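Next up is one chain by itself, shown in structure tokens, the form predicted alone.
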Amino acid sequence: MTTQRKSLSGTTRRNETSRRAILAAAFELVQEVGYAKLSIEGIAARAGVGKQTIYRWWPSKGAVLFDAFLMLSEQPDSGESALPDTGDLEADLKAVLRATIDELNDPRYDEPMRALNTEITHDPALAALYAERLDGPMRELKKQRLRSAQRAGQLAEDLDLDVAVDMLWGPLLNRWLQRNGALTAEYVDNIVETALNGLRPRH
């Protein structure tokens, strides 16, 4: 039993092992040939395994590169953790977006994010994967700092945080996704005080 216990351990940190090889050698690969060019023979021959290996895992480069995205969020640096609250909430805002035009404006990271959200729009499944493992937990602490808001009287109680969240976060990705502006710290400031001030003339 005792060997049977040894051997299974041995086999678990073999398959991690290869795992994380297969997600690094993804990302790393598209980066160099991009998307279009990215393979599942391709990824194997990086990572060091045979493509089967691969297939038995994931469906698809999609769900690999999906994947990938995932390991960097499990980094303790990775930024998934509560967002600031040091009770002023546009400071704390403007600091979470500046963060984040920071990675977007990354050239590590502008290719594989572009090819995952393009194959998020063909790809209902990867899409629903997308939405449960990243963008609703991530969403749920942009929310969990505007109740904080709410709860010292900063925002309205009856504001429908999902809005909001769309309304701060919306128009970044938006620029990033359709290239028609620069990702600045200016442009994230204006964002947050018109989130935050409305559109409606001061009185």
Given for the second form:
Number of protein chains: 4
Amino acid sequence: MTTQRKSLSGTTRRNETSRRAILAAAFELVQEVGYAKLSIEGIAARAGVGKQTIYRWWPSKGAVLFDAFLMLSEQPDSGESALPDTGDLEADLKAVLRATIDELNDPRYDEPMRALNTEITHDPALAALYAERLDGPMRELKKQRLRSAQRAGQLAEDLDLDVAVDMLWGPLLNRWLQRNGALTAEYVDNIVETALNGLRPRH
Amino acid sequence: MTTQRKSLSGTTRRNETSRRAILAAAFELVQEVGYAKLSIEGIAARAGVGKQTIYRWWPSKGAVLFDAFLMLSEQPDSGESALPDTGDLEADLKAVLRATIDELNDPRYDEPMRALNTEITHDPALAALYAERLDGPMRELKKQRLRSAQRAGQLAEDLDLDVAVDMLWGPLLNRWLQRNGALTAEYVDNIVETALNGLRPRH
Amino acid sequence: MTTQRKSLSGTTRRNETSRRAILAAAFELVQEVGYAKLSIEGIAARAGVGKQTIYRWWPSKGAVLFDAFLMLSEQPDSGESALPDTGDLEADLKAVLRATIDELNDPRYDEPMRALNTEITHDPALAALYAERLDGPMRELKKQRLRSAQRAGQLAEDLDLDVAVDMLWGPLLNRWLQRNGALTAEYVDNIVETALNGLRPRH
Amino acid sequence: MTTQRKSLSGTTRRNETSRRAILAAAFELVQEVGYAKLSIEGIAARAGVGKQTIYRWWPSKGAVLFDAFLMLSEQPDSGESALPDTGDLEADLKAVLRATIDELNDPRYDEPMRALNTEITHDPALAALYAERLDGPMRELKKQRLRSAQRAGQLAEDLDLDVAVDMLWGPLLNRWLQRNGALTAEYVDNIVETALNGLRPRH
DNA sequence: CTGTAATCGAGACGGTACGTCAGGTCTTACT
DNA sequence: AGTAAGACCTGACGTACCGTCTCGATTACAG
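Got the form predicted alone; could you also share the form predicted together with the DNA?
Starting with the chain above, the whole complex follows.
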């Protein structure tokens, strides 16, 4: 994957055009034919590239797919530096989670993201990379917003922010991956409210 | 899969011995070689069965795996009729969730369950079957326990029990699938406490 | 094959209807799909018969085909008791050989007869049966006609009639099997004349 | 088959070692297991080659077998430039025909040649190729010898040499293919003498 | 400004597994 | 007991991809 680039010298002979074509082809193909039928051979053909060029730079099908996501996330427009912070935590969280489910429900991203999750679940190395490059930065933004609320006294002082993130996003992702229920705005709102207030009765 | 059996007449010529051998072989193999290298050919060989016998009764590798889980869950000893109900909701939930992570951490079940999740995520039909046969009954038990607590005034009156279940188990499953963190007893306890009390400060 | 019938007791339970249906189906199928794609399964399906019924009575695909030919040859109309004998040997031979090539050129018989020859060439047991039941009787008729001519002084006294038959029919059959040349009336006439007169110049 | 080779450019990437191994394996296997049980899979295994390498270059089992014969016939030692011509036609023909039956009776060639004949009889395309590459050149040699005799006045002036060749070799091949009689020197001699003199009495 | 060495597209290669077809045996239920 | 039906184990079919390997043809660096 990308990290294989001989970054020290900075003088790799690598063909950037081919690299982009491969990642684009992988992303398109996984949408069209699904994860199970995605093949290196298919990617190479679609990208107009020799198979060896793929094997030279990526160790596995999953690594290509991963890099394809990395490329997407590095596009300037998606460089979200922070989550919205209007002061109204509940509203902000609902807005962010709704954006999340919009993405998960988008047919363009559905298959590719499922494929990525599949690769991660079966490949610890890829999972580590995912945690470092994609999930980690995103989680940091989420925790930032929660920390801000915590400082404002809107969240419990002893709250473990990682647990909080898991409790907000975990149910969503799980429902999406296991397909046991639609991802609707109502569901999201319900999750946010219930998470904030807790299962126990207040008072 | 199982539902293909001509159950009405009850007179299929199906060989029950072969069926069991296939399901057992599938379950064992997915542990040994992993999901990616699990093959119908391998299952047939291990089960001492012709490939056609598999293709005759199951539409896909995933369907076989699914039936293997079904067979496990139908074993008399695993006929869990109810979750523990000592009156102490928090303790009961912690106990149950710890049992869950013990299973997820068990190397015998790790790979097979990841494989099952992978199949479900990529096959809506299988997902529906999973919801009906495996996840559904289990979720019902969980909701029963919560309902009991709700009646006892330990849970909010207007609480959506499905959301509650998602909020307790979702974080776990997600952490397990995405491999972003160890599934420890501390984590589980933290989840239970935080879910019950909510993210907001109490008073 | 037919000889398996328990002829002594005369009280086989064998179903004559099925037998006929199988032979007919075999003969038809070999025309339609060719020898290579002729299958027991196909014959059984076409004949509306269980596979076991075929395996019970015939040892091989070739044996079925052979019996199909036997059935044809035993039809009353084809019970030719003798070859034409007008006194004009050359004319009679030409007439008979032309009838032979008409049969070989007939699309209804072409594939089945090639199939039969293939089976014979690869199965000595079948070849023996063929010699006894089909080729033998026919060859006897041919030799009868030649013997008649020999007595009339039209053929050499020391002529080996088997060799004579081979020399008249062999070239034809060989050209047909190896497909190296069309089987025309001219060719047949040429063979007859050349065989009768010999390759050497007369006088 | 061979003719598929892109001979013009001369730059096929074809692996000559594999090609030879395949042809040799096919020839050996057909001897050992017989034509009916000859399989592409078996050839590939014996040759230490992937199945695709066979399917890439040959359209059928028969085509492989055919090329195997072609390879044999192209070996320098078998480059028979002419048939013996001692002036004694009868003796020369007997010698040549005896050599022919020696080959047909040779267990190393028996099965392979029957297999080749089977393929030819069921595949016109292969038959054409056979006529052009193997049978044609051989037939030309035979006709050369006969033409020489014809010029010497030993054969009828108006004799059709193709018919003559058929009449000499046809009976042999037919007897061999149909297995109705042993191929002995006596039989061969009888054929030659009878063919030369004709069936009719000489004076 | 010209080797020269890495990269590229292409695709052959030895393999593994696919999903299908048929072989020959066996079992079941009907006649 | 014979039969139609069809499940079963086996093994071959012909195809798709795997990951490795060569083959010229670019191509960009270094001398």
